[in-house]
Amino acid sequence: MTDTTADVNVELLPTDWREQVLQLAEERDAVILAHNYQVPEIQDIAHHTGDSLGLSRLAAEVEESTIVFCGVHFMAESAKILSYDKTVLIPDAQAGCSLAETITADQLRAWKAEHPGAVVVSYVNTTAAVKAETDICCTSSNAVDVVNSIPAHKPVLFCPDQFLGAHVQRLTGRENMHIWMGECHVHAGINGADLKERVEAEPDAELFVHPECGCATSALYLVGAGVVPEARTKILSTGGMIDAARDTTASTVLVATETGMLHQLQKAAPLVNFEPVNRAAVCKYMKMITPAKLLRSLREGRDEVTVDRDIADRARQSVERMIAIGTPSATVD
């Protein structure tokens, strides 16, 4: 398990911080949403914890007037896009995303100009400005369904994650799909060599691999080579990992994603031993939100997330189309 206290000044955190957070949330009419990669204390205090797709759906439906989003900035932006009239707070406005930074709205416009008539599919890990230039968003749990919803004759521009794009292209067999060469620095760092070493050390373990990982292709290669059985190798979103954890009969599961995921997996299946493929796969941005910052955000109403109305209106269309794509496929989620 990762160190969850590195960014917390414990002297500034009262012993009853949990009670204060919940009381302030009630007084502010706020709901706390947390991503699966947040530190355990944040995951446990949140009203709802989940993956990007699940949290997007919640953000569009919550009744509270304030959303406190414990995640990275693009996620809080998405909440604002979907619930524009609500106040959206993020406990640390500096919590960015290396993947979202790999493409700008200007770059996407230029790419679209090179491929007139193409349908733009943007991973939800993008800025509001990029979403505004997008036809339909996706998450790792519904990317295949999103691409399959596009008429076969239409070229697809998929951005910004090259590993998720390659995974989608493998499963859809879509030849007219162009993929932006972006990556999440954490997931890209979980490589094939790490995976092979861990699989050899735990030959009976199941394998959960996030499709953003640099080792996703290696996982499929290991299946093809017979190193690990296909039935024990699952390419999954974080939400899909939790579902698979509840169903697994394995005693050990190797997990290739950001290490914050281990907390939810262990809660879902307490008797299973979940081990990271790479213990160094820690997103510093996800870990920037701490109990002290959450408490401060609720006390002071900071930091508020704003999105230009025109950008939000255009971005909302692409996100709502994503949410409308039905239930994610179990084999991809």
The other form holds:
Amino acid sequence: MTDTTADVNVELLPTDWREQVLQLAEERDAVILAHNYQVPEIQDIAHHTGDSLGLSRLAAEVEESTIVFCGVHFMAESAKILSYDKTVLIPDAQAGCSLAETITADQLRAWKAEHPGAVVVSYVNTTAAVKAETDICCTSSNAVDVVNSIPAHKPVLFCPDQFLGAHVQRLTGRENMHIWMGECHVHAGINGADLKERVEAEPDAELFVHPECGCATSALYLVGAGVVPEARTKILSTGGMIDAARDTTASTVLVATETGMLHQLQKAAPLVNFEPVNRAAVCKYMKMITPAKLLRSLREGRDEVTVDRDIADRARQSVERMIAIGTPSATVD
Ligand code: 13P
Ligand code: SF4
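Return one more block: the form predicted in complex with ligand 13P, after the form predicted alone shown previously.
Zooming out: every chain and molecule, the one shown earlier first.
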């Protein structure tokens, strides 16, 4: 990863930064993609916002010669893998992911050696090197379909998120599934105690829970115990939450995921009151992408994302298998 210049955030942002961003994007033949956890200003200026599956699909389809990816590094790497001949920029290459860091390619190779013949399913929150060792990738919106696509007799190695893995195992009923014990520090921090307290305070609210959350298990337990009705509890990807927001009839929805999500939810359903289960659930990596850095990225053509051709070629196969299976995401605009 390239280094970032110090404190570009404290530079005064020109009042016409939006016009400049759009003008520079046109001059560079660039499309700006933003994940649903980005700060609102970035979500609003981007040409498209979406979840990680939707953005991967778009990266493979867009016509522009440059993709500016406002998200974290593994997402920009996925764009590069899928559009190898395009220039892919990320406004700050230091925007990593604590979950992607929980497994390396060496660790995955060692795990595979312990389970010969197993099929490796990796969540897209992994480095390109890990994807190159993977049979098929998945995201939170298609993980169940991906695991169901694997013949029942084949053991599955699922990495790196333990909560998403547990959720997929519950839904598929698959016993021959081994789960890597990784977690995202933001979602693991949304725990069952927070959830129980919020549900008790808002008994009529609907619940949207991202499957990476530590509280996903608690949510299902609360359903089983009758504390929250099943019909009002939804375990969803970030894109699935936007679809569900458009359909909800509830006046309040409790949201268990990174708080950047609330911006798109509120836009999708302005009359609904969306409340975070944990206000402190903020991904510092996602928030490293700022308007000042986006402007710099377009002006200076940085930070360019590169992936070795051999790794990209192998990783592409696992991502393309996922894209072929995944259910269409209606969340990308
Ligand atoms: P989605 O795949 O739901 O967009 O989530 C990506 C992510 O990083 C969750 O923390
Ligand atoms: Fe990674 Fe967690 Fe941030 Fe998502 S919220 S990008 S999983 S650190």
